[in-house]
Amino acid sequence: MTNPIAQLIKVTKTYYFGDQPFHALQGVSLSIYPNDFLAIIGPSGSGKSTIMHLTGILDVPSQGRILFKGRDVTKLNDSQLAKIRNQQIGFVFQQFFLLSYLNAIDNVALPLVYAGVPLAKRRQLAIKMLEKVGLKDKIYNRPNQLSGGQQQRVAIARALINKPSLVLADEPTGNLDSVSGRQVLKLFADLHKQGHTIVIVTHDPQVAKITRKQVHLKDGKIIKIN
């Protein structure tokens, strides 16, 4: 059988406002395969973005222990998880998260400064995955230029451009009209049809269905898969 990408096993993340604790996540396990599709769904304060920030390796849990290609990253110290972050995960957020005073190319090929590509291959590279989301001709625009569906396909080819073994989405159409909803929620499923790992946070049952999986959750648990 393949092995995970990303492994939870028994996550708990608890937070404090001052005295009182919060239990964000209560002894989640989830494992997630190359080419999956799923959406983690639930209401505001069941823990969807917490297991997203977890699974990402922007957070660590209070107990329990996060795998990523078999390795126990929460031993790993902050520049060994930044490694795998950059090379790993591709991420994409509700507020697209786009320098505004970047054009689309030099947007998308940030991750490749930090992993230091030399410019040429950036820029090469950053065309090609603006060709692949459907922006061709808009390569040159800065974000105040590009409508809010165009914003959330240059993010999605940014956290393309390195390949990564996995694609993390929070609520990628909460900011978008209805039509340029669908046409992201598309590029996913597109996406996927091309062999990417593709996870996505969502409150909307609508996204969900896109995906092959849904993993719900309430009250920091998982309370159903199907």
Given for the second form:
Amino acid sequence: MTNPIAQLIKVTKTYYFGDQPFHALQGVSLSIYPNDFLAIIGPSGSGKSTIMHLTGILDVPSQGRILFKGRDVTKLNDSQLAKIRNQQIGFVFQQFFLLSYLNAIDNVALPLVYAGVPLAKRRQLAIKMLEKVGLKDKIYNRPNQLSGGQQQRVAIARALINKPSLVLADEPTGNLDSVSGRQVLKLFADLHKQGHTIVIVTHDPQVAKITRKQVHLKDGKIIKIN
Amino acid sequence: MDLFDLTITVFQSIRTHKLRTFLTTLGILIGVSSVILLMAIGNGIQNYLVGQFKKLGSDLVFVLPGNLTTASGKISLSSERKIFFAKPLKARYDRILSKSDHVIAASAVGGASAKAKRGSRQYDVEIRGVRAQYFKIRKLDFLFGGPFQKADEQALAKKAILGFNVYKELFGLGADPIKKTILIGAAKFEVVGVADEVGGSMGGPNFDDFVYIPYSTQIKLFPESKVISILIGLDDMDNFDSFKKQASLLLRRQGLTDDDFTILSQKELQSSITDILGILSLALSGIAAISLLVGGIGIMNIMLVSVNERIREIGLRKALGATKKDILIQFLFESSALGLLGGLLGLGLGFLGSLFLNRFIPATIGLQEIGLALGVSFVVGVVFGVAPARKAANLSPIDALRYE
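Please give the corresponding structure for the form predicted in complex with the partner chain, as opposed to the form predicted on its own shown earlier.
After this comes the whole thing, all chains and molecules, with the earlier chain placed first.
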């Protein structure tokens, strides 16, 4: 059996609101394997976004271990973590998080800036990636000149530009109308067919349907995997 | 992130907030332009003075009334009280001083003010009564004619050498004034020479307003006039100290005390004036430094606002692979660019200001001033950018992304 890309081992995450502890995750274990197409599904407050942040090593667990390709991420320093986020992980957010003062090409190319790729090469790769997500004629548009669905496709192109091992999408259709939402989900399904490993965090069972595997969360615990 | 990407990023950010950027740089702009102007004026005046002293002739020594030496051993030209209580210098001291070693020539210089007239034209002039040997040590460029002679002095001749302004006002440019007569006070004088233009005055007497006449004539016609200095030419300035000792002895024998006179080399006189300028520009630079400080605080303030506005951008950049160092450098680069931009604009404004001021007083900007202005504004940008940049760099990516 192949090794997992990311592994959460008995992970607990506790937030404090004043003196009041809130256990967002309680002893969660989860492995993500190459070419997985996974939905993490649960109601608001179930801890699904926390799983995504921990898997994407944007945050550290209160207890337990997180392994990324076998390396314990809690033992890595800032620049090692930054390198993993840059090279191994692609993020897609509900609010797109595109930089308003950059056009589509430069938004998509942003991870390549931190990878040290020269400008001309960056633009070339970004244009190719925008073509792949169906935005060939919008490459010079700024975010405010794009529809919500188009913005999310720019964000997906940005997530894919460094050929990551893992794509993490947090409610990617949450801010989209149903038509755009369906297009974005179809794009994810196509990307999975091309061999990408994709994790979608959602509260919407309809979204979860397109994935191969669903992890159900409730009150910070995994209650069902199917 | 390399320098090229940083430059693009900063440019994009500045382009997005043009007005805010301009207002932020205003403090630095005002600070730098005032520093530039002050330095330009200081330089200009210094160059001007050095030039003026060079025109006077070299190897000159001045004996001035009163003790101008301060407790610290420096020369202060502003101790008027000391001069007021000093015994006046007498014209004959020049002959006494000529007897000491190394002296080429010595001349008492008497001063008085009067109106000069020619026909309907008139002009307020400064009279300088001097000996014929004055012109051996004080090199005048003659536009017309030349100096008067010893015989003229002995004969109490009414001969005059006009400063450039006096000539221009009484005769008009181009006219030949030699052997023509003018009225100084009530007496008729024959013009024997015209000195070429020396240039504007720095508040003191203007050489171009001078009329040189024989000292003996001055005493007779203007009995109220005083000896304002005794000018001495030495063979070599290396002999100044030995001359000073001898001369002091000679003057004390005339009944003067050390509080009644000061013997100054041209260099000392020059540095006493530039010292005053130095203190003045130091004080003004202090004010400019405060302006730069305020400008720096303005940059820090705006950078903190900018960090707060862009918290989610910082979170995103971290999620996409930016290290703490990348973020730190990005914001430091931005604040130093703001400083540098303010410096450049200030330099431009200061330059325009100096062009304008040049119509009234000399002002020059050198490479040193440009380098200093840009360097200081860059450093202000970096120093005041550290706190905001650190704040940005230390944000946790998840807190930054979740920031509402």
